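Encoded as structure tokens, the following chain is the form predicted alone, with no partner shown.
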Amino acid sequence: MSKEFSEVGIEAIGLYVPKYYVSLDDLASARGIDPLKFSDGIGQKQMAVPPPDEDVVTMGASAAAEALQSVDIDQIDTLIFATESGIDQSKAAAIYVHHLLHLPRNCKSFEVKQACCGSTAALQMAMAMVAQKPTRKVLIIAADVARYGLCTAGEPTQGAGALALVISAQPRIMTLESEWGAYTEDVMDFWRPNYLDEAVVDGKFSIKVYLKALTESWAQYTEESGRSLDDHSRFCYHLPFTRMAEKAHRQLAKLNDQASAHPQQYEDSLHYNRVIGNSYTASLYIGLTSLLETSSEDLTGHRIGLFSYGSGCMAAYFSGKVLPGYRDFLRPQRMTEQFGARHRLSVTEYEAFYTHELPKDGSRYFTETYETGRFRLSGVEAHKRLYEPAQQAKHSVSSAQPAAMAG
């Protein structure tokens, strides 16, 4: 490999979050909870809900187009799209969100699946494909709708989220690091049967499984690297709740023969978290954005380990180093206009969205118009879904009722 492709990283990245979420103080209230339950028992402040013209197709095309601003479309070689919100048993999110984003017709697009842990397994298939033809670059769209049911245990650590990475061998943000740990398991702690729209979970086994996941991947990790946690300056973990973080650095620190874990060296990949909720196969790297784009210091050339894991389950242990001027590819503005701009939903409007469903049968149908990102799904009909770009300020998100019907 020549001097000029001698990394591998991330070049660009992009987040979309739904522009309604409700208040988990809210949801609370309403389910006879105590708000303390969720704000610091689950670490949860606010949950992401996309509205019904909104799917992983849409917010994952969003995301792709924000990390692509910089980016020249003609580049990109493959699109690997990773989900576990799948809109078809057939044909794969990323053909649509293709033609949505008008990229090249010879760039090849497919989606991967394995529960969260499908985001981190495109990403090894990308780094090991720039590896070998440096001119690639590789999208990756991570994205996901978590559901388990109103009134369940599961509800609100709900969430939405989409996430867009370009791996290529001249990365402007981070270079990705060649050791890593795994760690497979046969096990039943989180699914969802073709026959089901919510996931069936089981909350404290699930726990207990991705803490010996997270143990096992990073001994071997540790075995291949030759590093230690001090060789590690910051932290970032998936996340199906906020908390969980803290308790998979006290496990980290456990394992190192630490008295003690350091909140501050995973603490700023938590804020986004917070205010989306599980989004699944983007929550790892939502929390890498997050770290970047919040953190006061300046990260250059910092470690930062990074642990992804799947139910059911694959986890993967893994690293990369900050590079020189990463902020200048960075934009929380962004997120913070996103934040301030959503709608706040009364607890039955987000009832009212997740419930709604489109027709079973094929027959045409037309979805209403909610605000969204740049691209919508207008309907169905004869069992095609159908997309569209958005038109821009069709109605105020000050509200949540449809500003029209769309065909």
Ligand code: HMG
Second form
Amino acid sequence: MSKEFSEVGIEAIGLYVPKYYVSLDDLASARGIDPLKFSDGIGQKQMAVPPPDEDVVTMGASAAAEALQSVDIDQIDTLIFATESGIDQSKAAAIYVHHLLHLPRNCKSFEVKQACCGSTAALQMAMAMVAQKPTRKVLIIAADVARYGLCTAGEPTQGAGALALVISAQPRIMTLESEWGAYTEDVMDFWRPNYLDEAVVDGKFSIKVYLKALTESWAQYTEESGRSLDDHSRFCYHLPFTRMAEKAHRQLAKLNDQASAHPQQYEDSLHYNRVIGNSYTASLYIGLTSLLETSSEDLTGHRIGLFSYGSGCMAAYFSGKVLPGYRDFLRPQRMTEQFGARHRLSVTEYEAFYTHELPKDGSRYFTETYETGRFRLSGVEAHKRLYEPAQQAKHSVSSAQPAAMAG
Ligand code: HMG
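For comparison with the form predicted alone, please write out the form predicted together with the named molecule.
Then the entire complex follows, led off by the chain already shown.
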């Protein structure tokens, strides 16, 4: 590779979060649970809820549109869409986004899946594609709606969001290093059969498997790289809920014979997740964005350790180094702009969003208009999903108030 193309990494990031959320204090009181269990026990404040006219395609397209603001779309050679909330068993969500964003005709577009780790599989694929042909840019979209049953233990760990990355040989935010650790084991900790809209989960077991997969993938990563814990300044973890990072970091410290884990090594990665909730494939990368956008310290040159976990299970440990000038390509005002303008739903309104269904008999149906990103799901006809650019919202939820980080 020529010097100009000697590194592969993240050139641009886009993030999209639905415009509606539920306060976990409200959810706790509706479910008769001590609010401290959600705020302190699992570490969550709010969860993002998509309205009926938003899905992984609209969320993913909005995130990608932001990432592509500073990238020439004609250079996008491949679009990989990672999701476990797919809208079709055959046609990739990537194809809809390809159309909505007017990506080049020769851009390959497809979908990948392995629970929350699908996005990381996409990342490794993208790195190999760029290393093979350094003029190539790969757009990765990770988008999901985390759904468990109403009134279940998993309910407070729901959420939704989308994250897009442009991977290229001209990274501006972070380079990605080539040493990886991986771990796969056939376990039933969390899964979603084709006939269910919600995940089935063995919650406590899933936490144990997550930590085992961390141990195993870290071991291979350190063996390959020769690095130790001290070679990393910050750590990002897949975040089903923020207290999971605390458990994971404690485990990593123990594995490395350190008496205590240092929360300051991961806490800036938690800010966004705490008010979004789990976003499955997007979660780790939303954590990374949170770290880079909210850390008061200049992280230039710092190595970040990244742990990706996908139930079922597959996990990966890898790392990246933050590039000089990275802040010029991020949106640290996001916390106030994007999250601060969201509408707070009552629990009854959230349940109405949650239970909304599109017809399954092929009949024509127009979705009511809510506040969305740049695109909306306008309806279905003859079993085809119809998308359109979003105009001004015509429908407001009766009591939903623009509110924000409170609650
Ligand atoms: P649960 O049974 O409701 O909660 O399930 P719990 O009783 O274990 O309590 C949770 C914590 O709150 C505990 O703290 C309690 O002590 C504490 P910990 O022991 O962990 O330190 N607590 C309180 N704290 C303060 N005041 C109180 C109070 N009461 C209790 N009054 C669980 C929790 C996370 C298991 C559940 O929400 C769940 O099943 N979630 C979904 C599964 C999940 O998130 N698993 C995580 C690992 S698997 C993964 O990350 C993959 C995934 O993203 C899917 C994919 O890959 O696609 C999920």
